[in-house]
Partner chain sequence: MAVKKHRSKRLNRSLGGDLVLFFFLALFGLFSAWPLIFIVNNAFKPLNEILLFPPRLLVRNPTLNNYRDLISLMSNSWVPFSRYVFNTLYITLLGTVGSVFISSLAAFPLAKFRFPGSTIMSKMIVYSLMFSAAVTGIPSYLVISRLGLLDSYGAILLPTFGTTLGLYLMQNFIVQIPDALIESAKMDGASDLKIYWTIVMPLARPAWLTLVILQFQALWGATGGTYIYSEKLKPLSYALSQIVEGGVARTGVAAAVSLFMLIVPLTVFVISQSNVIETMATSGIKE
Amino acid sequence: MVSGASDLGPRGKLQRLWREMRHNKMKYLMVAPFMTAFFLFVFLPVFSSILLSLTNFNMLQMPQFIGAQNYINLLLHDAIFLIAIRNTLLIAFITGPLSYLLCFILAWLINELKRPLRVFLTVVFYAPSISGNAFLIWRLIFSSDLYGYANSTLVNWGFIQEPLLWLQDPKYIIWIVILVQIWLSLGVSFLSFIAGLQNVDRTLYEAGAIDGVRNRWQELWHITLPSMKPQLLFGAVIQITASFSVGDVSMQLAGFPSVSYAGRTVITHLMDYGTIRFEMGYASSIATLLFLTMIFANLVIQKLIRRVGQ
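Coordinates of the preceding sequence alone, form predicted together with the partner chain:
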């Protein structure tokens, strides 16, 4: 047997690792069912996306290696993809920060209310995000004839003379998608913020008041925000991920494909190539780019949020 830790060769290290793993046998068994599912349905898809993005693959024949050709076509020869990128970035840059701020501000305001009202408002704000297909009600609201709620109200008030084609006019489509996306966005991060606020140490506020914190804004910046940094980071991850993956809302409201591709996002572009044209290699390159963008955006924002209150 090995006597001291200092003179372990590579063999000894392996042996020690093996012993440690056997010692923890039960823990591996406990983790195994989840990790198997994780490996099959999260890790493997990401990994194979990256590999397939370098091939030409139509699901019938074997994938054929073509190097970076998919990426070259995507970025240089696919005009519709550029529209998709522009729309996705526009949606992400508006709904991401806005929904994040809303989640926080509303949680912050609710936190000062008495309990029954606080619970009621929590439910009202959270309800849209769990409502499944209920966002289809917006199709009725923005219906293009006078029966649409938006049109009839605007005509009644004299802002417009005749109904607008909200979901057919490229001018409006993207803004309606953004509006509905914001309506849907008070989800898990909103709940996380509410919880974070309720657990800020109350004595910090009293100490702050003595130390010269004069108004609620100073209190927010110097006490509240730094105390709930972990929740702020978690919320950012959730909101960023959601704001880059808008697809279903656009397809359901604006149609698929939408008029002049006005509602085209990277996700709907991906759906087009993956589920309609079966160009899996090409679809995988779209997925890989989006995947990298999401991870990159998350890491950058994490860096920024860590500076809050400093």
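What would you give as the form predicted on its own, now that the form predicted together with the partner chain is on the page?
For this one, just the chain is written down, with no partner chains and no other molecules.
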């Protein structure tokens, strides 16, 4: 009678694991630097944040355990956080899907061009995401005087009689943040889609034509998208993370805090309590809720993408 792994006791399983580790020691040594960095800079901070979210901690005194009180205060008594949630969800639901589709459509169109023009346009669309002076351009466009491009153009065309306070009026701020965030998000996902399109096996299109694929839309759905699932999943993770973590755009354009908290997001609320007030327990509860929201959104989107082409 041959006993399986399930028949081994805890000591036997440990011995078997130790033998496997010794047998594959070079593989474990090669992955050790990454796992060490992941533990120190990802797992440990996330775990520490979850623990701190259950405490009252001001960085001067020892943390005091208060259970779920931070979450209760955050969800039931913090009116500004509710504004931040509303703004963050609005930004995420608009910029996430829209920028994802724009990244893919632009990558798909540019991929059909000749190499010199394709390389040039790839650089043009990727450059904003790495530009350190991107916000200067948008502040100049939406400047509140006649020197701003938006105001001067609208006045010259007769649409308005006097300059609009684009970045001081609450009804405009969130939409400008959304516009700039979409513009900045055409970066990493766009490059990953370009790479995915370049690596699709061309023989699949020939096989598809034999099997009944008759137009470009059928090629896209039945061949291109299924062949790009790794890039599509990677792009989804990047776009979800970017859309839920908008903070710098709002602070650079609308100030911190913004007028009537019109540009307040979960990230700026987190920075307020974490880096200005030093209420680290409360800030950790904000970070934990944002982390769980991102995880949930990623799981939903990945499940949807895996159905592509099925």
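Residue numbers count along the first chain shown, from 1. If you superpose the two forms and keep the largest set of C-alpha atoms that fall within 1.5 Å, you have the rigid core. Treat the numbers as computed from the prediction; the structure is a model and nothing was measured.
- Remark: with the core as the superposition reference, the CA shift of T36 between these two forms reaches 2 Å or more.
- In the core-superposed comparison between these two forms, M26 has its Cα shifted by at least 2 Å.
- In the core-superposed comparison between these two forms, the C-alpha atom of L299 has shifted by less than 2 angstroms.
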